[in-house]
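As a starting point, one isolated chain is supplied in structure tokens, in the form predicted on its own.
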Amino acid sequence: MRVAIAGGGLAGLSCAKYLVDAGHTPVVLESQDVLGGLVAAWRDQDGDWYETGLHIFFGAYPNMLQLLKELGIEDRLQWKEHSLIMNQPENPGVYSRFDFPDIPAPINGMVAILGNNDMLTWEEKIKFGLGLLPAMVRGQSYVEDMDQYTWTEWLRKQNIPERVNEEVFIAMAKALNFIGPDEISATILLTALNRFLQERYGSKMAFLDGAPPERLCQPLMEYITERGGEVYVRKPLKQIRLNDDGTVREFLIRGLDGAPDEVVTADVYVSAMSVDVLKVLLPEPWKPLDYFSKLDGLEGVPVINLHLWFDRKLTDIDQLLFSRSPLLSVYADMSNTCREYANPDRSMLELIFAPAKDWIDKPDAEIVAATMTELNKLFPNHFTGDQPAKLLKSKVVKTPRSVYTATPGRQACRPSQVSPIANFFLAGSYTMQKYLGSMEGAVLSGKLAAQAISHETTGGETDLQIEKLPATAR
């Protein structure tokens, strides 16, 4: 069966992955000139790699992680110490850190939290702790019926101290979906929390060895055209042109530099774009439908990434740093962390800038500035000086619409993988599936989709593996 797929993007591609496994015939359209998605990066004139995101790669990613052993390419992901690294703005250049041993969970996790004397004092730890319980104890079913409230707003239901929300989790809030405690859904940062507690290495990190479109898609196109799949960039779709039943009849792409748009058709269709380019391409006769209308309730979080180049090394760290700061999001000294990147004597930080809805529009001149400042109180000893630390040079990378804005009352928004449409489907991480917006999430979604196509349409069964742990997150 051939299967066409609007989006060459984590989602797209490992939709196409399983479906090659299954014995269909996927085509991958991709509209930019490089896989990816949101995890696509370009080479400057330089030769360096700047990336649309700083992505980590966790323990409790199962599905991923499976994706890269049947690959082949596990060996590509960096594992770094289970810790979580925190700045501390009120002690320039001082970290904290939350160790987790190397013992089951959720214990490992507790040691951890009860082993950091630097952020939360024991009553705020044992509030928290008493907090999390509901969730911990009645699982997935309460997590996603806290979409409802904020964090913050959950916080406080729960009599948990405000504080704990100022010292750990407007930097967690930020990492997770780009958008303060105030804003963003309970729902995120329980299911974070719940993965990280209860699988022994679910918050453990790693970081591929380079750039995403060389080091996993790559190989993902590879494995698809080797069994007879097809894989295609610069192809961006225009219209999704229907029969007269409702159905798809063809895909009609887009012609670039003066060529002339084509026709692509297939057996059955998928969209693995974002949520926002489908709302904008949805054929009219589809608009009124329920499962299509509430799409209007999702939209993508604006995003910036930062690359800066120096003169010297400004940390040895080989891990991912969660800066506190009003500004900035996580960052890495991608020098240290990866092994494409590497440099002994200089650091390339990348950093998210978050939230960045008010910085969007804003010149990269300005977004740099404002960086540099912040970097200013991380690094104070590097910055001051006869010599202070040089920026030899900087890439900003603005996403405007990203992963789905995960504010309360968005889990009734996201479609599932089987629309009502008898040969359209749907992959991306803001479909159904409980890893919400993450590499994790597209990763699902596709396999899911693939999973769906297969059943659907020929009423067969599937033996697509979900949520399988492999050894290497270990």
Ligand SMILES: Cc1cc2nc3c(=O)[nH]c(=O)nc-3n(C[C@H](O)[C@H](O)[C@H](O)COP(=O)(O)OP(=O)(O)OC[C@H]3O[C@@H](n4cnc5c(N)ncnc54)[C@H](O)[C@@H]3O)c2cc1C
Contents of the next structure:
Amino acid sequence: MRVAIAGGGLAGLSCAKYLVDAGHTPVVLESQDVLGGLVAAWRDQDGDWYETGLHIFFGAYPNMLQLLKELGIEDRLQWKEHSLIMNQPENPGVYSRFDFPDIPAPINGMVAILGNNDMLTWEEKIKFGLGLLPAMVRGQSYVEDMDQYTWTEWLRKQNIPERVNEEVFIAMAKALNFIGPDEISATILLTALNRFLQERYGSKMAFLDGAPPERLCQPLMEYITERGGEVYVRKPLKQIRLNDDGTVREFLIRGLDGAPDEVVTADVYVSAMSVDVLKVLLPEPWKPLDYFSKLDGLEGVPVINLHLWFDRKLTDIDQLLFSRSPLLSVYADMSNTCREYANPDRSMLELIFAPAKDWIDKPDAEIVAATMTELNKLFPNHFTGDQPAKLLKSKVVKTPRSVYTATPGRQACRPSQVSPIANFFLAGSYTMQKYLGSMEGAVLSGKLAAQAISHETTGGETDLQIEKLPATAR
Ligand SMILES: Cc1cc2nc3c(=O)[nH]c(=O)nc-3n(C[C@H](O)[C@H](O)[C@H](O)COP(=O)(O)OP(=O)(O)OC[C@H]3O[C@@H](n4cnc5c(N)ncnc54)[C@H](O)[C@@H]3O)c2cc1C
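Moving on from the form predicted on its own, please list the structure of the form predicted in complex with this ligand.
Now the complete complex, all chains and molecules, led by this one.
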């Protein structure tokens, strides 16, 4: 079966990969000149990479890890020691660590939390542990129910001291969805905590050994095309055209640089575009359907990714760092963490600037200046004295609408991969799957869409090794 997929991010590519595995012929149509979507990256005039986002892979990403294995590229992940490392803004240059010993979960997590005495008092740790009990005992159904609360509201409900938020969860909320704990749904943090505390290597982190378009998307593309699929860039979907019965007749692709528009026909059609773009392209007759009108409740969150190249090393830490700064979220010295960006003499910090809603429209120079002021506080020893560290160059990448904003109530708006239109399916990390708006979520959504296409359209079973489909939102 020929399947046209609009969107060449991880969800679209994963969908195509699992479709070729099931014997179908996918045609991926990506609007940009590079594959990857939110993991896209480019080279500057010096040949240095800059990326849409600093990306971390977790031990708790079974579908991503399986995909890398199936592509034969699992060695491209550079696993780091099993620790969470946080700056102590009140104690510049000093880090606080949660070190997970290599023993079964949840004991390793308990040892990591109990072993950290810089951030939380014993009383705070005990109250937090007690507050978490319902999530641990009642599992995912409790976690889903908590989508009615923000994380801060949930902490208060569970009598967990406010300071726990300030010390740990502002940083965690910003890392997971680029917003603060007063905005983020409790479901998001509880889901992450459940994975991190219940899986031995759940919170163990890895960096890709180079830029995602080359090191991850390229092998995916080769896998698909070697098996008869097609992958195109610079093919923006302009219109979803319908038959009289409301099913899809064809995709109209916008011609670029004066070329005429082009029609793509297939047996089945998939949107693997972001929810914000899909909402704009929805055909009028589909809009009143509950499945599609619920998408109005989903919207991408703004985020900024910064790259700062320095004339010397600022740190030798080979791991993700939680800045705990009001302007910044997580960051890493990519000259230590990523093989292709390695430099023994100079640091390249990649930093996530979040929440970004008040900054996304500001000039790059202002964003870089504000970031440098924060770095002065975090690394005062490098920026004072006779020879302060010099910023050689910078690159700011703004994404006004990235992953869906995970505020309370959003779970009910997330659609299943199976739409009410017989020949139209959805993939994307915003669609319903249990891994939130993440690379893992994108890969799983693509896999679920491929499974649904095989199942719904042929009525047959697939031999894809994947989880059961979530209840459809038809
Ligand atoms: C700054 C940042 C940091 C992140 N950090 C992490 C992390 O550490 N770990 C993690 O797991 N996840 C992280 N994420 C989230 C992760 O990148 C996303 O969840 C995932 O990549 C989304 O993939 P997707 O395929 O669902 O969507 P997208 O990547 O948005 O893909 C949609 C694709 O559709 C294309 N498209 C749009 N319009 C059209 C059109 N008209 N026609 C054809 N194609 C179109 C787009 O160009 C894009 O390629 C981060 C995201 C950002 C922005």
